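In the form predicted alone, a lone chain appears below as structure tokens.
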Amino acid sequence: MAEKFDAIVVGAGPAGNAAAYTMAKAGLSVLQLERGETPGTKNVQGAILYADALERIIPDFRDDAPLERHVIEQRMWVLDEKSFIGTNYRSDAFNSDQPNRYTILRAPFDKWFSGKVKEAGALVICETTVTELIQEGKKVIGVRTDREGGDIYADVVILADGVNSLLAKKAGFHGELEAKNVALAVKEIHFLPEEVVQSRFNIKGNEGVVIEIAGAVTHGMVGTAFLYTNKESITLGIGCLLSDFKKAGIAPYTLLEELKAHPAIAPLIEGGEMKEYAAHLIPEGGYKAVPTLYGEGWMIAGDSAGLVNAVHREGSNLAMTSGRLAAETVIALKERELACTALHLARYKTALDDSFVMKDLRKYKELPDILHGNPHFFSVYPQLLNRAAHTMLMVDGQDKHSKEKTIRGSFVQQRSLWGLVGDAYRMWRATR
């Protein structure tokens, strides 16, 4: 393939695709290769899709996207073995004319999105690998494919091949990914009639419900787990830092299987087929861990670049907004016939930092460290917070003021006041 390409875009998630569709609706030259056989192949499990990320690249796209339900209600659980105290926030104004989250399934979402980076004009090749960058001196001038004379070359290379970036790792754009910013998660799809989803969750038509889900179910380890509605079907997960799992010596599945079982979660998927299982891995490492963004010819977006709110559970819309930063940043040097030198290629760090997507991640930018050093937030609170509420709500005969020296009691006993203080303390400093 000897034409040469405005860009090459690699991967086609979310990242891929917005920066893929920006470009090519600019009217530029755009290459996209994607490994799997069609873009959302290897993509089987359920997601959340924020609204606000993808209006600003495709306005309409609620015409025709694969949108499985839009969400009005959040709910927070903390468990125990047997029990779970939370919080839930649903309101009917999520049920306007244009929702801010949704729940879709990746397959068909991502070749939804694929045919419109078709539509927009660039040039879409899966079942390709890139195995190389290709380098002048320290400029990266294309890619070198697994096929027949494979290598390619343009201005600039978008990397948005996944969390472990195996051309960024190769390039020495960054080092081996630590377990410790790693997690690992696992979900499955839980098969209902439309009907019984509706039922079980107090909704109606397209609105859907969230829960994440925090407490005994990781064992002690930083993680948490998830529970989407869609149209016809439950998505379930669970997912804890490689580090964590490693140290435990407890399998994904078997978390996954305790969590399926316990008994705030079993009424609810009661009755339902598994057809589906994932398991994949998710950059959290946090502001501390996002690797250099961009050089001499290339840029880095989405999961390659670490870009995920695990405190919110928010990837996607750090995805697609990463990906359309680094496009418009291209369309402006080609604006102005600029070369995409590292340089000029600077602005899209500029932009990133500007964003939501920066600001949040430093926001948070302590709390992986803190919650990695102490395991007894993911351990022993929720065991305390059960038993708290278990304790206040048995009529027994026991007079309040008891039952709340009690309570205060077994906080002090468990974590000494001074570590009370102390967890309150490090809690603020990692959130403010």
Contents of the next structure:
Amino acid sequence: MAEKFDAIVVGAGPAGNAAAYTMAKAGLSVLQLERGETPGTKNVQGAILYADALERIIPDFRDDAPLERHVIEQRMWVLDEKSFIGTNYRSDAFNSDQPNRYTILRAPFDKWFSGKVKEAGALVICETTVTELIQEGKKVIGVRTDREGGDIYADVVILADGVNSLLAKKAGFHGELEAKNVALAVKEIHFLPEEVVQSRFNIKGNEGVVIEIAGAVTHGMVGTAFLYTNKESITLGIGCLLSDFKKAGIAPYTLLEELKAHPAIAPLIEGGEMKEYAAHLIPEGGYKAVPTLYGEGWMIAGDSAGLVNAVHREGSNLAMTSGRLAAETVIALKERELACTALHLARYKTALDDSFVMKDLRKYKELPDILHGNPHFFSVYPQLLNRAAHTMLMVDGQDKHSKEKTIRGSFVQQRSLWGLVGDAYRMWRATR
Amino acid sequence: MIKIEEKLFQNRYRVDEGRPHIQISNPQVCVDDCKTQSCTFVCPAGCYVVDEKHEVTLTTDGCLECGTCRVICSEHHNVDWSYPRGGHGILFKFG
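Alternative state: the form predicted in complex with the partner chain, after the form predicted alone:
The complete assembly is shown below, putting the previous chain first.
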């Protein structure tokens, strides 16, 4: 196979599919390589699809994409051992013709997206693992696969091979992930009849509810849990920083079992049939952990480039956007008959910097460090909030003024007055 | 005690018989140098098991291909990690 393509895309997740689709649609010769049996079989996400990023690539995706439910209600729960305190935001405005976010299942969704990539004219080859990049000096000129005679050449290679990013690592473009910059999430999918999902979450038709969860279930580790409603199933999972897992000595599936048994969660999944258990790493190092994004003949996008906004639980939209921007960079160079040198591919970085992707990551660039240094955000505060609610809501003969004093006392005792002020300042600084 | 096997039983795999995609580079390092042996509890598929002689054995059949073991072995870099051959390993039905 001594063929040469305009571009090779490694991986058929959101970043790779966005890149391959965009380039193929513009008439470029594109080869996309995927190691799974079909696109999606290696991919794991919660999963929430943010419509905007996909709309900019496939405006009419709603016509045939396999979407589960459009989200009309977001709950945020802070758990203690037996209780939770939380907020809900539910709006009928989310029931528009063009809903803003959906729950999806990645295996069918990625397969659908890949179908669009093929329709656009890209050659998609599955069951093929790319083992390394072929370089001529510093310049990437192609990829080596695990198939016989598997060397393939292209003017540019877009790396969208996921969080582990083995290819860029092997080529020396960046180093190994640090345990403090990556979260390990585990999740299960539980199937229930559609009517049961609807009645348990007070929803009709394809309306959906998502619950984001923090507190006691992470044992004080930096992390969160989630529960998403799908058409006939519920996905729930929990993730914490790998460095915290290592320190705490707790198995991730132990946390998942505790989450499922929590009195706030158990009734929601009761009677469900568990049909899959998955695990995945999420790059959460943020802005400071983003590696070099391009070089001679290559660009990197999505999870492999660490493009995840952990604060807002956004990743696939950053992936699709970065894949699209990488593709548009190649298209612009082809139009002007310019080579894919690092000098020219720098436009990709500029485009990312000008987009919400890097703007959002920059906004929260201090947050990972602050959370590492202040684990009480995940342990002390959830407990204090729940106990405060409990104190106020127990009608037990004690007057309200004394109750308030008890609550204030509990906060000051746990964190001291200066501790509280400092925490407020740190959170403000980290998120402003 | 949670039986991880029961969870993994729900998953679909195409195991590449006799060609494990992950290997412990030097098993003696796990015994002599690694105090935490954190792979034996952090691996979400329970692929790493420690015995009474502190030896760590790895069985990759249930591997979820997440990369955790490689990342946490940061002091010893003792995990030789690659993806399975194309089409093999975990095949997510829902993802």
